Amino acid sequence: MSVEKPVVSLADLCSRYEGLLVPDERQGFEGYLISPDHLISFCRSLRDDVGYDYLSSVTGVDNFPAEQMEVVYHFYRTTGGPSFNLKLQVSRHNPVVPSLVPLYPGADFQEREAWDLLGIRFEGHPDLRRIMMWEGFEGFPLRKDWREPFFEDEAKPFKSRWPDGQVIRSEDQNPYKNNVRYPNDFDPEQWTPVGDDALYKGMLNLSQNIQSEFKTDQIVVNLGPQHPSTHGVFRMVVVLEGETVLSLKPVMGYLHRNHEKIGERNTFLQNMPFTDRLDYISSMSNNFGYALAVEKLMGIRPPERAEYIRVMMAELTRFLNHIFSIGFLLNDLGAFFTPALYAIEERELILDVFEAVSGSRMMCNYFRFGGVARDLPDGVLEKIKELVNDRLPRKLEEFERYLTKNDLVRIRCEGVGVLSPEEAIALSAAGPILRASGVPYDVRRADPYSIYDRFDFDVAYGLHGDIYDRYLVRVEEMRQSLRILKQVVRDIPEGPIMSGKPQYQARVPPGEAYGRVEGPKGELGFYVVSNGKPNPWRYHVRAPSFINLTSLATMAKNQKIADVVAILGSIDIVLGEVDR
């Protein structure tokens, strides 16, 4: 893929908007502030003239009690380099900002989420509906003045738990034994869902202009939310003509628990085990991203041994995630559970390592600000050396021998669910989805973190952007992870695994930070704002499973309904991370 060089420099563009683009001079903050009136023109120049073609993250922030809402954008170049942070601030009473979807289609779901949870309206958005909450939900739950039923306290630890120790279940105070609150004058028995009507109407409008050789009926079909092929409680609404998909809309939120609201009530340290519950296949990577964000705020770096252990755990996680996702992709293709069982066997050996170092197989809660919770137990490093030097390379070769040249795999995957490089970038696709489309963008190389700049490895990428290339990229990434791991186990030094003393309460100075890692599913980012108190003021997750679903409709258009199941499997989502 050829990438055009920027026409002007970032400094030139900023000088062109002098007086309209203002540095954010708040203590601990960075980036620039711009007014909503100039957002579109500036972002168009940022993309077309300066080369910031990738909108990674869109975050809404409630600056209560100040009567102000804020939207924070993180832009990157797919050729590599650090972010450009842009912010705009609007009245909290009428928070209206221009939508960036016409310029950056990858903002679609992220803007809907900010509308749904914070009430920020994005003018010009093509489909601004709730995305996590149900259509009759009252209020915007991430606002600081929103209170759930049986609200107890602003921040943890709740006094009823500690120090008093008198735990009271809110549900027990309610004669109906639930914690549901309906809007005024709302009767659930009389309610007619209006969201689905708007969804179906919009989809049929999308498909009216499609020309077909044969005149057949168009029907709307729901796949999920209770369906084994949706990888959890996820729903795809499709318009079909025969077996051909004319349009598709993902519907999510069935597992939503407002992870970010919980995160803003927790202390900084209490959030670490909550990150495990995002992508529960990849908890070590989740810990990594959050630790980096808070460490930026604290201005600390882990010691050498801890850095090596972190990379070790992250790359073992990448291997187990990819082999697991390939096994279940084969399930979606019809090879029911035999390849998955091969994959699970290797995954279990890596989980043995995780259990030894953290005490848990899936919810590891292993990273700490400034290092890791504990050192490698005796014998574990030797076990890891045996895995990365012998067992896993042999098993990966065996896996490939069964699958890569398999005629059925190739027939079902080649040329199916194609995403072009331009589409992948515009839709903010990340990880193997982006790289399989021919864009060799990997955060470990493009904007290195931790000690990844020390290791010799290649960025895997494809040329066709189809399901088969996504499979091949994951196979090659497993091979490169083993390459990194061999260097780690060879070079890991002795020494401490924590900078300073372990703390039960992190002292985090005021400011903002965005920490991101190249997780197995793509860029996982945490945007954290501190006001100097023990709990984060804003805690936002840039979830790759969620944002990668933005490209599902593009991949599925004009494909067969059976192939949509395989396309979804090739994205590799975890619903805990999609819904949060």
Second form
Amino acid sequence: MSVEKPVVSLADLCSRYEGLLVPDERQGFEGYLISPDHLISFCRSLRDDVGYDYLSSVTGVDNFPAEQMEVVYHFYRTTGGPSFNLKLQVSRHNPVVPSLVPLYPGADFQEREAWDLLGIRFEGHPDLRRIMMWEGFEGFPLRKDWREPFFEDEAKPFKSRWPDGQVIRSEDQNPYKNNVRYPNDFDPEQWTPVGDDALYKGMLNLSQNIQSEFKTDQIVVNLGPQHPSTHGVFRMVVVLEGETVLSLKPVMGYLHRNHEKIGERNTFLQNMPFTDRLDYISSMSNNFGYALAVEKLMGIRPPERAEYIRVMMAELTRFLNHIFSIGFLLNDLGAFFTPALYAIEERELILDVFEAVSGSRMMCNYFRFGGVARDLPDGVLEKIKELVNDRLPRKLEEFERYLTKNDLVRIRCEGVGVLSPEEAIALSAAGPILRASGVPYDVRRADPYSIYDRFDFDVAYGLHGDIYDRYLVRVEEMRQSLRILKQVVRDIPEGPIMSGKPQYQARVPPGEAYGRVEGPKGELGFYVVSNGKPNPWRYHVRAPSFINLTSLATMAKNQKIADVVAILGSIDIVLGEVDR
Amino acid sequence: MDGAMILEWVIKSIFLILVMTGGFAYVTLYERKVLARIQVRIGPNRAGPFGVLQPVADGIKLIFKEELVPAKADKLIFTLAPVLTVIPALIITAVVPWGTEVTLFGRTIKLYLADINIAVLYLMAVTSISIYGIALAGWSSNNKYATLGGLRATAQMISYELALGFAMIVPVMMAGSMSLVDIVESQKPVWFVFVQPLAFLIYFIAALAEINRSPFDMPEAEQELTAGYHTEYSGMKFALFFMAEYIKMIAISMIGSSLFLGGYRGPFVDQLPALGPLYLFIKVAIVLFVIIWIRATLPRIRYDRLMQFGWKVLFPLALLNVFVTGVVLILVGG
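Having seen the form predicted alone, I'd like the form predicted together with its partner chain now, please.
Below, the chain from earlier opens the complete complex, with every other chain and molecule after it.
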């Protein structure tokens, strides 16, 4: 990766935009406000001159009763360092902002999501369609005045159930079919989906002007939503010429449950178990990210022992996620479940540890604001020591011996699905995808959180950006995780596991916070805005596997159809997180 | 040709078909058990002791399943295709000898259905027919995955048929006859696999491709094409495809054993001819095990590379092997 020295500093740039760029001076908020007219030119200088080349997150905040909506951007440097937050304030009636897709193509899906859920129109976006909801859906569900069909109350705990406990369910009072609001001329019985035909036509037109000596027809194939290797209900619309992929568009949202809306109804603590359901393979990391964001708002830090336990759990999660994803990558390559089942065997052992500490194997719900829920039970530390020092390194070597030099694996993976470092950064790819492309950007190093600055570890990165490098990066990361874990089990101190006493209701002062961790799948961020009430005002998840999918179309272009499946496997998506 | 002889043929044919269909059922169990062991699992063990009734349970389930025919499918061909696939698979082993002769009820019975002098040609011809079933199944289901699967199958089988044919010619040259009985008998001193290891390897690889087994299971590549040509099939029609695939597995193992591994030959088989079928059975079981083992361990090769491998490596190699064998045979004066 070429590191160019920024020609101007951030302060220079800010002073150049004196008057147009206003610091956000609300209590607990940081960053700058800018007017939509200057966004593009400012961001161009920000990217090209100052070096904030990585657009981590784009989202919106609805400031209902106030007639105003905010668009929030988080920029980072891939060379490391803290974020630069930029905000736009627009009218709620007609929120129009310029699209950043021409500058940062990684904003593509995130802007579509903001349009879909909040109704913010991004002028200049090449393909501004709904992404989670269906085409023709009425309203923008994340707006504060939008109410779900079984609406009960603005915020939990619902008054009908607490404190008196007389449960009245809104589905009884408001039975099915009376609860839904349709636009006036809409008849659900007569409605036919319209979005897809336009999508197919557009894709065929795009790929039509290809010269070939034969007259051939291109076909549109829908890989998914029911398909064995999309890892869930995910659809790839593929235009094929023979077996070669000419263009590809991912279609998602089949598992959409408006996680963020539910998260805004929940109290802060109720969201902790809810984050488990995002990436259900690695719930501990999700907990970690959310706990960090809220702790930033509350201004507390967990005690030493809790920090060590957290890092331990996060690294075990990384190991199990990577070994699982490698196993299933091989499955996507056509190996009949053997590598996957070998991987699952190791995963089970780690899940045993999770069960011992948290009581649950997958939905751990283990972290709390200012610590963790319980201390390690007797014997668990010995078990982890045994795993980390003996069993897991041995099994990792075994995996490597069978797979890394395997000719069939290399033939299928080398040079397939290549993503150049420039593309990877531009498309906001994160985690192993970004690092395999040769950008050694790891949040644990670039912007250390928790106690990661104390441990020795290397950031694994690849040079070619193909599937094989992503595999190698994952293997190396597992090894580095074990290295961190060895230091953790050596150094873990005795002591309390919570700062303050455990509480059912977190008191969160007003403000905003963006907590991000290096999750196994990439940068997992939680953008939380509090207005001092028991419920978050805005709860946004920067889901790594959702944003990594932005680069799928680039990687899959001109590859064979068999490779598309492997490429998708190498991105390592979990649909619970993609669709939220 | 007396009536008893015709009766004998009929009985032998029925016996052969029953053995093949029963064998199919138990090869599925065998495969599941072996796969499970390789994958640190236990495998089916609920239906009957050690799961021996599992194939029966599977069969009953498939019979009672609803048969779906896609709305825009070509119904006649859609129904015909599985039949067209399964019949060649059933008749292919007619020429494979199970042993020499045994005496039952005072009658000398030859342990093979037909000893025709063009047996190897017959094998080649019959294996080619089954492609039609697969291609038609893919085409008639009016499904893109199925069409792609059917096309892949056709291209793949045609490419590998050549290498397969050349590999099968080698034992014919060594034995000087196309009859499988003669070929097996001429392996009395030494099995052909020791004289012609390359031909056996080519035969084995090409045969795997021919019957669409891993790592050449392109036409039904689950990860890409859901189930390939039989995506739209359900119930008994699906079972027929399934049956064809497994019977072809047995057939390929039997033919391979006969051509290269000495067929029914083994120690004391001349003194005790009834040992013949047992030896053949053991050899088939070993070859089947290798096929299953490969399925459990190898990832799939990509389609275009598979074709390259077939045309650029396997085919020239097979041709060269035939040429060298011919030259050596003439020089030695065979």
